[in-house]
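In C-alpha cells, the next block holds one chain alone, the form predicted alone.
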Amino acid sequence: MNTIDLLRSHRSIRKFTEQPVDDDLAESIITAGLSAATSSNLQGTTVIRVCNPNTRAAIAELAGGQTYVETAGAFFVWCADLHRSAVACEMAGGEFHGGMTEHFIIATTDCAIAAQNAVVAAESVGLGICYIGGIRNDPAQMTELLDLPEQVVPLFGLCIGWPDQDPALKPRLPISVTLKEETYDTTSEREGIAAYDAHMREYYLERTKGKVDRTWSADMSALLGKESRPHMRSYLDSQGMNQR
C-alpha cells in the first residue's frame, strides 16, 4: 500500500489483541514522530509513555471510560512542552518569557504534527491507534499522575496496538467543501454538508444496525452549542501558560 493509500485508510481502533507493542517498535514509532517538521527547531513536544496498570486505569476513568487506554498494547501521552526550552534559555544565560500566545500555538502544533507522524509510522507495520482526547477532562489530575512541571500541558493521548477489530471508513466531509481555492469561498457549503449530513446518517445506521441515526451537523451542534472544558484556561493559566 502506497502512503496515499495508507492516509486514506486510516480508522480508529478500540479493540486490540493481547499481543504487546515491542519496546524498540515503540521506540522506532515515537523517533519518527519526533522526526516531524517542528516551528523553529522548538521540538515543543513530550511523550510519556505509561505502562503502569493503575495509572492507565486512571486515565481511562478520567477520559470518560474509555477501557481500550488500558487493553492497548503502548499508551502514550503527548504533551507541549515549553519547560525544557525555558530550561535553554537559562543555560544560554537568556530570560524565558512565559504566557506568550505563538509561543504556545507553536509548541501544540508541534505536538499535534509529530504525533500523526508517528501514527501513520504505526499504522504502516499493522498497527491501529485511538487518540484519547479525553484526558483534558480533568487536566490537573493528568498533571499530577504524570508529575508534570511548569510550561507542560497534556494535549491528548495515544492509544498503539495490534487491530482486534475492522470498522468501516467513517466519511469525511466532501472536498469540495474543505479545498478552497485563492478565497474562501462559501457558495456550496451548505449543498456539501447537507449532502455529508445525508451520507453521515446511512453509515451510523449500517454502523449500528439501526440505532443510531444521527447527522454531522446535529454532532457539530451538540458539540459547539455549549460550553467545553471551560476548566482549560485557568489550567494553562496554572501551568504558567497565561496567553498574551
Second form
Protein chains: 2
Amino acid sequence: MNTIDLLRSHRSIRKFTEQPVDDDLAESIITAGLSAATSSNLQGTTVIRVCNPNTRAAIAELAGGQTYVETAGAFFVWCADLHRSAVACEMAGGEFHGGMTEHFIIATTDCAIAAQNAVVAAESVGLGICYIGGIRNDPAQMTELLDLPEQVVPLFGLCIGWPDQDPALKPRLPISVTLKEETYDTTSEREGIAAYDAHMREYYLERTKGKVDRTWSADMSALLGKESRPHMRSYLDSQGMNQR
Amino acid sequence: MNTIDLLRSHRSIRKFTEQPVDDDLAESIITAGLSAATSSNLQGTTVIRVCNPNTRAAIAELAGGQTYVETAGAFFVWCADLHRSAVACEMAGGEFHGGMTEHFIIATTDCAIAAQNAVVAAESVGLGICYIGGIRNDPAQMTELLDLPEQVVPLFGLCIGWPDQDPALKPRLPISVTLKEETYDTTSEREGIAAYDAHMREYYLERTKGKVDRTWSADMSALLGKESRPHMRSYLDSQGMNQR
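Could you please show the structure of the form predicted in complex with another copy of the chain, as a counterpart to the form predicted alone just displayed?
What follows is the entire complex, opening with the chain shown before.
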C-alpha cells in the first residue's frame, strides 16, 4: 500500500490481540515520531511508556473505563514538555519565562505532531492505534501517577497494538467544507454540514442495525453544549503553563 | 523507502523549484491529512489554501520575512476551528459553550495531527515542507486577511513544494531523554542535555564552517528567557477561544 492510501485508511482500533509490541519496534516508532518538525527546535515532547499493569488499570479507569488502555500491546502517555527546556535555560545561565499561552501552544503542537508521526510509523507496519484524550479527565492524578514535574502536561495517551478487529472507515466532513480557497467562505457550510449529517445518520443506522439514529450536528451539540473538563484551566496554571 | 525510514529522514525545506504542485495532488494530500484521528469526531480543523500572490506576500512579511511562503508551490494555513461545530450546534437546536481551555486543546491537537498527516503524505511523494509558526506573530492580521470568523484560530502555515535544496538532518535530543519508562525520571536529564549540547555545537560549527558556535541550551535560553507573542492570550479571547 502506498503511504497516501495508508493515511486514508486510518481507523481507531480498540481491540487488540495478546501479542506484545516488541521493544525495539516500539522504540523505532517513537524515534520516528520524534523525527517530526519541531518549533525552533524546542522538542517540547516527552513520551512515557507505561507497562506497569496497576498504572495501566488506574489510567484506564480515570479515562472513563477504556479497558483497551490495559490490553494494548504498548501504551504511551504523550506530554507537552517545557520542563526540559527550563533545565536547559538554567544550564545556559539564563532565565526561563515559559508560562505564556504561546509557549503552551508551541509545546502542544510539537507534541501532537510528533505523536501523529509515531502513529503513521505504527500503522505502516500493521499495528493499530487509539488516542486516549480521556487522560485529561483527571490530569492531576495523571501527574501524580507519572511523577510529572512542573511545565509538563499529559496531553493524551496512545494505545498501540496488533489489531483484533476490522472496523469500517468513519466518514469525514466533505472536503468542500474543510478545505477553503483564499478566505474562510461560509456560503455553503450549512449545506455541507446537512449533507454530512445525512451521511453520518446512515452510517450509524447501518453499523447498529437501526438502533442509533444520530447526526453529526447532534453529536456536536451534545459535546459543545456543555462544559468540558472545566479543571483544565487551573490545572495548567498549577503546572506553570498557559498562565498569561 | 519504507515509511519509518521516510519519517526519520524529515528535514524542513525552505527553497523550492518553480514547479507548481498539481491541484489534484494538493487535494489528495489535504484529504489524507484530514483522515487522521480526531477527538470525538469534532474534526476541528480547517485548511485554507492561499494562491493569491498579494496575500502570500503579506503573510511572508508578517511571519518575519519568510520568503518561501511566496515561492513554495503550494501554501496552506491550518486553523483550529470550532466555528463549524458552533453552526452545527445551532442547526441541531442546541447551545454552544466552546470557549473553554479544554475545547481549545481539542481543536489545536486535532489540527496539528491532521497537518502532520498531510506532511507525511506530501513527503511520501517527494515534496518538501516547512511549517510557518510565524503566522502567530500577527494573528489579528491573519484573521483579517483570511476573513476568519470567531472560534477560528490560524495555528500555523505550511509550505509544500518540490525541493531545491538537500539540507542535512538536524540531530534530535537522545531518546534516553525524550522517552521514559513508567514515570518522569529526571535523574540523567542534565547529562543527556549536555551530550546533546556538544552534538549540536559540532553540528552548527560544521554547517557554518566555524562561524556559529551555539548549543541547544543557549538556543532554549534565547527562546524562553523572554516573552513570546504576548498578544496570543487576548487574541484567543477575542476569537472566543481559551477563555475559561
